[in-house]
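The data below hold one chain only, encoded as structure tokens and taken in the form predicted on its own.
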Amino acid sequence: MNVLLLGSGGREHALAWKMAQSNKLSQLFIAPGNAGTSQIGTNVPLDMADFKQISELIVDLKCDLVVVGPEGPLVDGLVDFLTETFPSLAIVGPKASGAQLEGSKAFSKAFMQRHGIPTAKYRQFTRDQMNDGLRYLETHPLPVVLKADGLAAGKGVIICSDTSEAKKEFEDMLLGKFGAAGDTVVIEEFLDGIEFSVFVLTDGKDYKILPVAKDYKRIGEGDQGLNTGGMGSISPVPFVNEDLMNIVENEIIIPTIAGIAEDGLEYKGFVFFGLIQVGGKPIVIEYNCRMGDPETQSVMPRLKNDLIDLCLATTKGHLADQKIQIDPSTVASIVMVAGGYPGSYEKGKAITGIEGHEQGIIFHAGTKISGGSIVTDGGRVLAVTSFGDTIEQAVNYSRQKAAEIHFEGAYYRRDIGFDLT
């Protein structure tokens, strides 16, 4: 069968790498893709905001299965559009109603509250309610968490330890710091604990749990500095044992999938649960309506199933028949970023040393081919992913390979997994 994977990041390279192993695959198209995906499939230039162009591509390429990687098109209703255009097409990704679990923090918090899913206490404010929000912040315990309601590329969450700082950030968010994403701001209690990521596939009624991971969002070692889209990930996570996962499944996953059905949200795709363990109890920080990045780069190498089989079962409502098989190895991914990221950075820097990683895989993110060479084309450039018997071994393999990869301004965290060993 012909498969179209939409997206261009490290998540999409990891998904493409896994799909390419399926014996059901005839041709794999990645739109728009990156330099890494071009090595395992066919990249197709595409504007993901142009739904008509996507539908024409599906016809031209005779696609049987479409997998939507990033959140933007999902929140904007791409699956609704494609379902109406191609009623029998197999599509992995929720319709806009389900994608609001990520597209609106206020929507997701109300969803969790309605269905008894543990999450932090919160209140939400619009620009018209700015003064009410400022007064609320004056008496709120510190630290306090501010979240832009809409999509902000993983950067719309700010933790403030000072009331004056919180009030200024709150005003800035409502006045356009994150564009329309900050038209509503959620003020949330700060939870002190350790985070981890759980992923499931759901066909809207049944679900399957994929390998668990932990990511590292801060730019600096020791989890210091600005938030990023993710600087690395580890799978499995040592403290996420069977007892903890039983609580996650019974108190979070099952009520979420039941809530999706009860609320009539049309959902056939991945659900990402961003969780934090507080006093031994898991609490939901956020939902994403797709796989995480850079967690996918550590999750997919541990998944032994045929990913196309799982995708088809999701679209046909047959997930209950699938049994997930997981490689027991530890996988560590270290993300290499452009100098200046997550602030301003330059593109077009030549990359060398990416060949020959015997202990794992190099997953491309912000890369492209220019003049026959691979060059940087984004803030997060690539992820060095390695297998090991332990976290220390897997991280060490990734560090060793990262040290061999060069581009002007390259930076990576050397302490991924530091809090798990």
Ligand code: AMP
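Whichever C-alpha set is largest while still superposing within 1.5 Å between the two forms counts as the rigid core. If you're wondering where the values come from, they're calculated on a predicted model, not measured in any experiment. Positions refer to the first chain, counted from 1. First, how it differs from the form predicted in complex with the named molecule.
- When two forms of a protein are overlaid on their rigid core, residues whose CA moves 2 Å or more are considered shifted, and Lys208 is not one of them between these two forms.
- A displacement of 2 angstroms or greater separates the C-alpha positions of Lys177 between these two forms, with the rigid core held in common.
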Second form
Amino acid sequence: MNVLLLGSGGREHALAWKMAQSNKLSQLFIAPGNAGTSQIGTNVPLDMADFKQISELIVDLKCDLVVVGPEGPLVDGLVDFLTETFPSLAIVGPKASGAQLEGSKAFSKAFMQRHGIPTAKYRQFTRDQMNDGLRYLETHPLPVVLKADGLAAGKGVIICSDTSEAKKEFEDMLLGKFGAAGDTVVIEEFLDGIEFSVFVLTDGKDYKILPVAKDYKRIGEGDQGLNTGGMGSISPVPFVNEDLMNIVENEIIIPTIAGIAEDGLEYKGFVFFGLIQVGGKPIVIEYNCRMGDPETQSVMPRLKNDLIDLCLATTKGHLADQKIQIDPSTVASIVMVAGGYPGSYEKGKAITGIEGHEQGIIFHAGTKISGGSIVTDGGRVLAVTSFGDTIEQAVNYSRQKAAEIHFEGAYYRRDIGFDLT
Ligand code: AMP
Ligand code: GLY
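For comparison with the form predicted on its own, would you give the structure of this protein in the form predicted in complex with the named molecule?
All chains and molecules follow, beginning with the one already shown.
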């Protein structure tokens, strides 16, 4: 069968790499893709906001299965549009109603409250309620977490350790700092614990749990400095043992999937549970309606199942028949970024030394082919992913390979996994 995978990041290279191993695959198209995906499939230029262009691609390329990588088009209703246009097309990704779990923090908080799913205490305020919100902040314990309701390119969460700073940020958000995403702001209790990422595939009734991972969001070693899209990931996560996973499944995953069905949300796709362990208990920080990046780069190499089979079972409502098989190895991914990231950075730097990684895979993110060679084309440039028997070994392999890869201004964290060993 022909598959169309939408997206251009490291997550999509990892999904493409995994799908390319399936004997069900005839042709794999990645739109728009990156230099890495062009080596395992066919890249197709695409403006992701142009749903009509996507539907034309599906016809022209005779695609049987569409997998949507990023959240933007899901929240904007791409799956609704495609389902209406092609009622029998297999599509992995929720409709807009289900994607609200990521697209609206206020929606997801209300969902969790309604279904008894553990999450931080919160209140939400619109612009009309700004004064109520400012008063609420006066007595709120510190630190306090402010969240723009809508999608804000990963920047919409601000943690404040000072009341006057929190009041200023709160006002700025309601007055348009993040555009319409901040028309409603959630004020939330700060949770102090260790985070981890759980992924499931659901067909709306049943679910299958994929390998657990942990990502590293801060730019600096020791988890210091600015937030990024993700500087590395590890799978599995040693502290997420069977007991903890049982609680996650019973108190979080099962009520979430039941809640999706009960509320009539239309959901056939990945659910990403951003969790935090506080005093031995898992609590939901956020939902995402897609796979994580850079977690996917460490999760897919451990998944033994045929990903196309899993995708088809998801779209057909047959997930209950699938059995997930996981490689017990540890996988570590180290993300190499452009100098200056997450601030401003330059593109178009020649990349050398990426060939041949015996201990794993190099997943591209912000790369493209220019004049026959591979150059940087984004802030997060690539992930060096390695298998190992332990976290130390997998991270060491990735560090060794990263040291052989060169582009002007390249930076990566050498301490991925530091808190797990
Ligand atoms: P998001 O942009 O929604 O992925 O959130 C970004 C990050 O903010 C999360 O991964 C957490 O590290 C942090 N965060 C969000 N909510 C809370 C909370 N209630 N307590 C502590 N940290 C939080
Ligand atoms: N790694 C976090 C995310 O994909 O949102």
